[in-house]
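The form predicted on its own is given below as one chain in structure tokens.
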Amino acid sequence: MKRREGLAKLTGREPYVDDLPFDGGLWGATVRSPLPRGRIREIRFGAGVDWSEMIVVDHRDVPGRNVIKLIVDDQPVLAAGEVRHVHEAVLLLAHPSRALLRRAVRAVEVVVDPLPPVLDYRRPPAREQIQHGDDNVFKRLAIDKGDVDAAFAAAAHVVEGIYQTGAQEHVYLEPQGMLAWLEGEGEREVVVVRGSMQCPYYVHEALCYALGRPAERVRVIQAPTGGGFGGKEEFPSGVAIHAALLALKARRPVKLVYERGEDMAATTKRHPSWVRHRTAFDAGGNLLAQDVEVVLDAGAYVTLSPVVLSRGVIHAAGPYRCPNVRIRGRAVLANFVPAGAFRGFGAPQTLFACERHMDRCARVLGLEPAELRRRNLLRDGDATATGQRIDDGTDREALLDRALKLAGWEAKRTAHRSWNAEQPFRRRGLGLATFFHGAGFTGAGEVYLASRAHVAGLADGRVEVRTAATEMGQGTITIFTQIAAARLGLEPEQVVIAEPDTARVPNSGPTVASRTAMIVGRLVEKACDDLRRRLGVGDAAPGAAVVEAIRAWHRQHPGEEPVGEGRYEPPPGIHWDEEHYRGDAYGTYGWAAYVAEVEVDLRTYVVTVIDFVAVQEVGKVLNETLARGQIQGGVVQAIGWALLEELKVEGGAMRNNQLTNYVIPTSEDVPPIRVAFVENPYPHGAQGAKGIGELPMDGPAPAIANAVADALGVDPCAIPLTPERLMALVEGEDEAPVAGAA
């Protein structure tokens, strides 16, 4: 099937947030902190402006609480009496004409007064730093399993390690943008945000909070969103905020979009990680132990940070069988823009330290690299750090296999000793990861979000899918398509899906976590189904007899539509103790195993990644070219986190934030990725499908790092790798320091 919105993404008539109109309207902008943190002692308004023409908002304009509402009440909607990080919403600014509009942004000075800020996260803070509690930590989360001391007390090998991953920028194509306007009047009134989003009832919710309205008098609607990765998850509900208070004093619609720049400086990032491993093995190189730190940095505000530790530490100790595990794991300030959702959202960062420290482990071992994790890899009936029974049926050594011999590694092993013994200036290398990615929101976070959905038969006889999930360039459009006609026995002209707007859709969840096609998909089927039972019409019976009942109805009952909803409901047998991080974290998982090939040029230590396979088990895949792009998509914004994407950090601001110095992957840096599924549909996903998106973030970094370590015998542990980083491994240096809020 292909993709319903396809031709007009292709052609350009998909109408996004910049290029709806707003006649009569004014385009908002954001003043921000020149300091990354201290006291606001003034607000100065520069001469050259003409400032009766201006809508000035600031937080005395905020009419309910000057907060951005998530899972803890920090974030100031604009700053008040002080400021945490360089780019904080301190003024709002409208005007018709957008060039007097960013010349009166550049006439006004924030006048801050210093305060010490933390610029590294991995120091203990003095005591002049404390802004959080005691200690500017802002959660703590443990796992234990078994005796851990016992275990290495008794260990025939010990190893340890320290790994660091840096910051990342989501870069997805359309910056972040909301337009906003009100409709009605007096107690009737109804602010609308329409705008780039992923999880539509979280800006409801934010909204609601701050303007101090009931949720009858806010409207959020999604605009088609170019991109989104986690950056639009919970950063656009300060934007439309913003928006709408602009919108709110002016009386008229007011566009609020960022230049890619402002986007790049002010918007979240991917938590940078320290991570130590300490891990003891018997003299078979059987797991006996892990003793685990995770660190990281939050930057200024909470945001998501307590949800990206958590699945940091339930994956810290990768897809391995170990009866005793010790994790620690904690989230802290720095005075940085606050780090936020980001694919993957913490498995990234602890995934990369544990498969590099276990290629590590295998040297110190003496067992080659797939020996060790095939020796290791969890079976069914074994248990996960938080003592979850893996019983899916996934053989995740043939997995591991199929992935070596689609790659060729022993073959290519081989000749690379050859070819890198004839070489002056040029080494290969293969490196291995294996790897899982929980699906769906962690322990009981899919029971609190009470998901629902709703199909409804219209009066031509089509049926119309309604859902809070988003469109973002992943495919929910084309996926509910197929899952609704499948289901109904319809052709996909015979289904419509509904704009996500929270006037009209149920809460279905946010777009995040892999839960998309699996979770919401699942509701979806259980809506069609309610609705054969609402109209009369049994499971085998086909879909013209669905769309008959359909078009009677509507003559039987005028004004009135055939609703069927789908509500959630958990997997049987699934339990989890918050307090003590034990049982069941994740539904399911998917599992994975990934190889990558490289060359090093030993001229300008420039790596480069000239192979690729990518195996994994996602349940069952519903559409192969969508499924297929995702894994490559992943893999090649994982290149990107692992080898070039280096953000570089003064003064608690981002200096290098334009496309021509911040570097992404392009054409010339993707090799060929060969991708591979097994299929084995789990039971409580649509049509058998398990999470996908964020699998393929997980992997490739590790990978790429074994395979260097592989063509070098150095010992790279943090990335990005640059050819800076990489050179001062290569001549004995220490490895560059890898940015964090430095």
Contents of the next structure:
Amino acid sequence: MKRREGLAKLTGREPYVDDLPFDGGLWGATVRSPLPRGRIREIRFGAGVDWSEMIVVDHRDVPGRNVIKLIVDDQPVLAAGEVRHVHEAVLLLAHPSRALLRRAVRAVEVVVDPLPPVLDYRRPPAREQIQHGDDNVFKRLAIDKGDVDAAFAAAAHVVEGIYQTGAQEHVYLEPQGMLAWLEGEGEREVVVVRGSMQCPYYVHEALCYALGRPAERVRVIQAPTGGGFGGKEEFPSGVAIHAALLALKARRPVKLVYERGEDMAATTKRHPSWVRHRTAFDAGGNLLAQDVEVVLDAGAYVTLSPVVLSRGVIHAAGPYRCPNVRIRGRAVLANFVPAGAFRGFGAPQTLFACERHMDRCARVLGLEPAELRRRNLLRDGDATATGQRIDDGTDREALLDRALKLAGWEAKRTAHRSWNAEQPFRRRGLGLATFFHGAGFTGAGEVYLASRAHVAGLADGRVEVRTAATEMGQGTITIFTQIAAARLGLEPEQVVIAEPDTARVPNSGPTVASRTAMIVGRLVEKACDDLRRRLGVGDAAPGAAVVEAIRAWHRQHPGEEPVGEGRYEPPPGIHWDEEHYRGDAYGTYGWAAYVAEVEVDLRTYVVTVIDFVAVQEVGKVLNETLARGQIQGGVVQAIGWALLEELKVEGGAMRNNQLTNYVIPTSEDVPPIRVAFVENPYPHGAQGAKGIGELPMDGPAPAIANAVADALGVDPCAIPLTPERLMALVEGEDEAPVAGAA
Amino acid sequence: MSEPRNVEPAAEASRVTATLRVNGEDHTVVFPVHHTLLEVLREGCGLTGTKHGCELGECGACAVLLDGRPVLSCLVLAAEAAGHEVETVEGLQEGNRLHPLQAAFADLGAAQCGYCTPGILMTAKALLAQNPEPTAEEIEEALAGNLCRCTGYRKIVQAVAWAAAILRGEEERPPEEAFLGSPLPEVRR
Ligand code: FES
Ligand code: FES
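Next up, the form predicted in complex with the partner chain. The previous block was the form predicted on its own.
Now the full complex is given, and it begins with the chain already shown.
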């Protein structure tokens, strides 16, 4: 089936938030902190602006709790005295003229008495830098399996390494934006927000909390969203509250759309990471023990860091069989914009460390990288670091072999040796990564979410799928149409997908964690089954019978529609011990083996990826075109993270907040990407699907770094592998530090 | 959506009236003299298909054609576009028939979130007008100023090549292998 969401996007008719008319409305803007930490002494309203015609909102205008609700109540909607990062929101302005508004933002001076900031998350904080608990640690997690110390004592080989990754900006092409307005009067007044977002019910809950309103007096609608990648998971809640506060004060519609520079500087980033591995092997190259320490730079507020850390530590030991594992993780404060959700959610960081380390181990042990992995990859019946028994019938060694074969590994290896010997300035290399990605929420997350989906029969006999799952480029509408049509025996044209509107759709959970097709899709299937039951149509009855039954229902119950509901139930036999981090961390995993081929120019130290192979098992592939698109897009984002994208941070602020100096891949930077799927249907996902969207973010960075190591005989341990960093490495200097919140 | 007329009294004096020819239709619009073609297309003409991702000439989302040549509409003053033919994504379709570029993008899934798509379609149209049989490298080069964060570009390059083939009268859909390597491999159970 073709993409259903395609047509409006291809003809310019897709109404993104900034395309929406709002006659008589005002534009909103945000005034931000100039310093990484301090107390606000004064706010000065400068000359040259008629402040009487400007709508001004500060923390005193927040009617409910001055908190952006998420996990911990620490992040204010608007700073109330203390600021904790540069670009923290302090004041909001609105005016009908954008030109005057821009002038007004420049005319406000936020005077801050500085306090000592934490600018490097890796250093232990001094007493005067403490801002959370007694050590600035937002969250600690531990995973223990077997007896690590005894295993090290008996090891034939011990290999150590420290690996670091930098921050990454999402660069969704459409900046953050919200339109807020009021409907109804007095007690019945409803705040309505429409905008760019992944999770309408997160925004809804945050609005209720900050505005002090009951659920029915807040309505949130997702506008078509120009990319998210996690950057529109939690951050839009704050933008929505800001737009709503301005609309409430102005009593007029307010549109708040970020400019690119503001968006890049002030929104969340991927967590920078520091990971130390100490690994024990027996004489045969079998893993005996893994001792891993993970530190994530969480930025100034907690946001989602506890759950990002959770996914990070669970993936830190890789897809390997190891009887003894000790993982210690912590997410720590730094006075920088909060790190947040970003495709992969902690796993790309720890898998970079794990897979780069495996290559280093292979070298020490005198084994081929593929051979070391082949000896240690999980086989059915083995258990992961959390003790989860893997028994899904997927042959992970076969995935690896297929990737090697598609890449032409052996032949290229030989060819590279002679090519490298002949070339004066250029070197080629091959690198590999084998990895996994837990699909859906971690641990008991899905049980807490208790998601629901509806499928309603419309008067004309069509059905409407109602979920809060958002389309932001992944093809949600196509996939749900396919799932409902197949389940009810209908043509795609007989299926309508409801706009995610909290007044109309049930809470099917956030559009994150690669859970939409697998988990929400499964709820849609259940809702279809429930609709058949309510209509008295058997599971095997054809679509025509369903349509006829829907029409008959409407004749018999005028004004009332038949609605089937699907509710989440955990797959049987899943047990997770949150306290000890033991058990089934995810219902299932996607598995993959990626191979990168690189060419390095020794004059410029520029690394070019010249070929890429991505082989994965993601359950049943529901739509081949969309699935390939997810893999290709993820691989290219990861190439950017591995080689190009580096935040320049000074005084706690991102200084390269433009697309000319924060460089993401262009059409000229991408290699051929050969994508292959091995199918192994997952019984608890829609039509056998597993999650897919995040997996391709995990493997490319270590595969590329391993290829550079192969090409040059160096040992890169930090990304992005920019020319500066690679030159330092080749010339034997210390590696340039990776920007944390420096 | 247009800004209320009376809000910038200071700027009133510097407003201009101009007639822009967009997709073959004349639009007479009043706008501040410093406004860009992007702003006037979106706000004055109500043609919001052209997107903005930076308004600094860095992303390509705002690309339109001016007398057939691709320009970044955020860098062109609207006043300078008067008297020239402007083409935007809204003019690509002919009646109900999609332009071959649009059709190829739809079939191959070359638009994901769609935000970069209007700019890419227009840039590609200009390329094909001037080079009916571009190589993959030539397509990549022509699109190097159009950022896309979703697709990884492979399907975009593939769709442009296919649209070029259709425009040359070679309607046959090229096999997937030609672009992506292996098709869906043997199914293991
Ligand atoms: S908006 Fe014109 S190039 Fe980005
Ligand atoms: S499709 Fe989203 S930016 Fe290109």
